[in-house]
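There is one chain below, alone, in structure tokens, taken in the form predicted on its own.
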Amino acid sequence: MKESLLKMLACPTCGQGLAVEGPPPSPEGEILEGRLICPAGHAYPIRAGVPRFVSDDAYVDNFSFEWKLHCRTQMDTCESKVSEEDFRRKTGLLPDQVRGKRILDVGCGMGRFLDVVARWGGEVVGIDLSYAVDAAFVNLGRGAGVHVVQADVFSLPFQEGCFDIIYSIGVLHHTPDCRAAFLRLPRLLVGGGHVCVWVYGRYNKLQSFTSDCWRAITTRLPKRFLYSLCYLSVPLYYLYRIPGIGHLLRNLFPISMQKRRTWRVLDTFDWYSPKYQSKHTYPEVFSWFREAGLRQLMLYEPPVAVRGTRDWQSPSQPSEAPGSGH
């Protein structure tokens, strides 16, 4: 942890700003043990350089499965960068609108678009209620202009008006409530601040249905041995390239479709295994950006993927989203 980052900290509990006790920081300027306490007397650990403000990992304990095995599966390098288009793609950010802004990244796994952000120039700060904040810090958390800490979307440790822009891809589907969660988001953001969301679409109605049924099944197995299971999406992937056949094999039994075996594997067991999975359309997350006074919505290509802006003066947000917790 970086001593800039008490700037935008807030104690989750009562609000208030928090200050460090505990080592000095390291030669690199790393907080790496300590704690974080509030003038009320709420404390929150710093460890191994990360400020986490939950106990435990909750109901992503699948997701601290993963992105320990897989903790640079997804990572650009020179030849590929395929995390920076997913970027471009599912938030309509450009670099020159990243550069020089704060970010806040909820939901940020690995840190792979940390990354591509930290490389656009922004600043960034990266939640997870996962684990899999470690393997973040590990892989970018000491770089210039990174952040990585451990907190729940439902209880963010963040200062209000504090980012320019907020982002989730793929993650906001994963909590037991879609829009309670989006809905904590609007406060954070300062007048004219962007927030980009992308979650699952409800429109392939046989796939949703059938991959349902499945994960009705794959929530209940082990980790290790679902995450075993998920090697077969490696030979089925040539089955289901097959015309017509393919097609309807892909409806009965969705398996990611990455060209990388590696990446492959990875993305079928984060369709398999996550607790909470929901799927929605443009209209109903249109009325979410709505409910949080938000305005110029923007949609993008892959279902469901919308930016919103908070207005100069926006109404005030709701301090308690119905259908929050857990």
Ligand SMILES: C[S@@+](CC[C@H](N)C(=O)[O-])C[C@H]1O[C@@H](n2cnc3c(N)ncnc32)[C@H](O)[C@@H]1O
The other form holds:
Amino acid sequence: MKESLLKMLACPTCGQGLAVEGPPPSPEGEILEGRLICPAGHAYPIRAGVPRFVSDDAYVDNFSFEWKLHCRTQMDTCESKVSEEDFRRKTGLLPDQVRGKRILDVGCGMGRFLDVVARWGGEVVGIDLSYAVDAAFVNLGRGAGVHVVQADVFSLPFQEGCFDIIYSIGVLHHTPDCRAAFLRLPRLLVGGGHVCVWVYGRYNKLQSFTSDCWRAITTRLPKRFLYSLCYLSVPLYYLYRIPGIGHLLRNLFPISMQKRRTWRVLDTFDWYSPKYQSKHTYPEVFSWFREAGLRQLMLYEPPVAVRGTRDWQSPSQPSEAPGSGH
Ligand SMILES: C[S@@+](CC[C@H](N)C(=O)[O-])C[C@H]1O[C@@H](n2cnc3c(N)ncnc32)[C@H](O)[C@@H]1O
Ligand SMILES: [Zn+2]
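I've shown you the form predicted on its own. Could you give me the structure of the form predicted together with the ligand?
Every chain and every other molecule in the complex is listed next, the one we just looked at coming first.
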């Protein structure tokens, strides 16, 4: 953890600022062990370079397992920029809009989008409930402008009005209440700041029905066994590409149709293992944005990718004015 993160943090229990206690930072300026403490005495450990605002990975142990195994699978390389393209399509954000901005990645996993945003010159904080944060810290946490925090979206440890941009890609539908999780985000935005979310769509009703039936079984299987079963997606992919029968099979027993076989296994596990998985429509997600007072709603890659902007003047930020910020 870098000391520069402190100015963004707030105690999730009482909202006051936090101070660090413990050994001095490493030569590169990283606080690897210690604790954060607020004036009321609420304390949170820093372990292996990551501040921990949760005691364990609660209902996302499947993601701790997944991101430990696939800690770099989806990371961009010199030859391939798939995560960067994905980020552009799902948020509509461009490098110029990110450069010099303070950004929150809600549910960062192993950090593939932290990598994109840091390359584009943003200062980015990634939070995740799972132990994926350990992979994210190893991958990127020591890099300039990247912070990694283990926290729950329902109890975020940040000052109000702290971020210029908040994005959450493929995360909120894995919480027990997608709308409630979304509504935790806008208060953390500065006036004029943007929030971008991408969630699963509820448009293919047959596929949703069959996959929900399968998930009633798969979410109860031991993770290692389920992960082995996901290797079936490697040969099935070729069968599923046959016109007619392939289309039917895709609806009866959905698998990831990613071209790369490692991504296919990962994405199939990512579909069948999470305890919570909800699906949504554009009108439903729009209604959450309106409920939060966000405006200038923009649509991006289907199924459901939406961006909205916080007003300059809003009830919890009465003195905010254009041009203010950090
Ligand atoms: C499908 S992964 C997406 C990760 C990353 N956004 C990406 O696209 O590579 C969903 C992530 O959401 C995280 N998550 C689920 N519930 C959460 C919660 N309540 N608070 C924070 N993160 C959560 C999981 O731990 C997991 O890493
Ligand atoms: Zn406190």
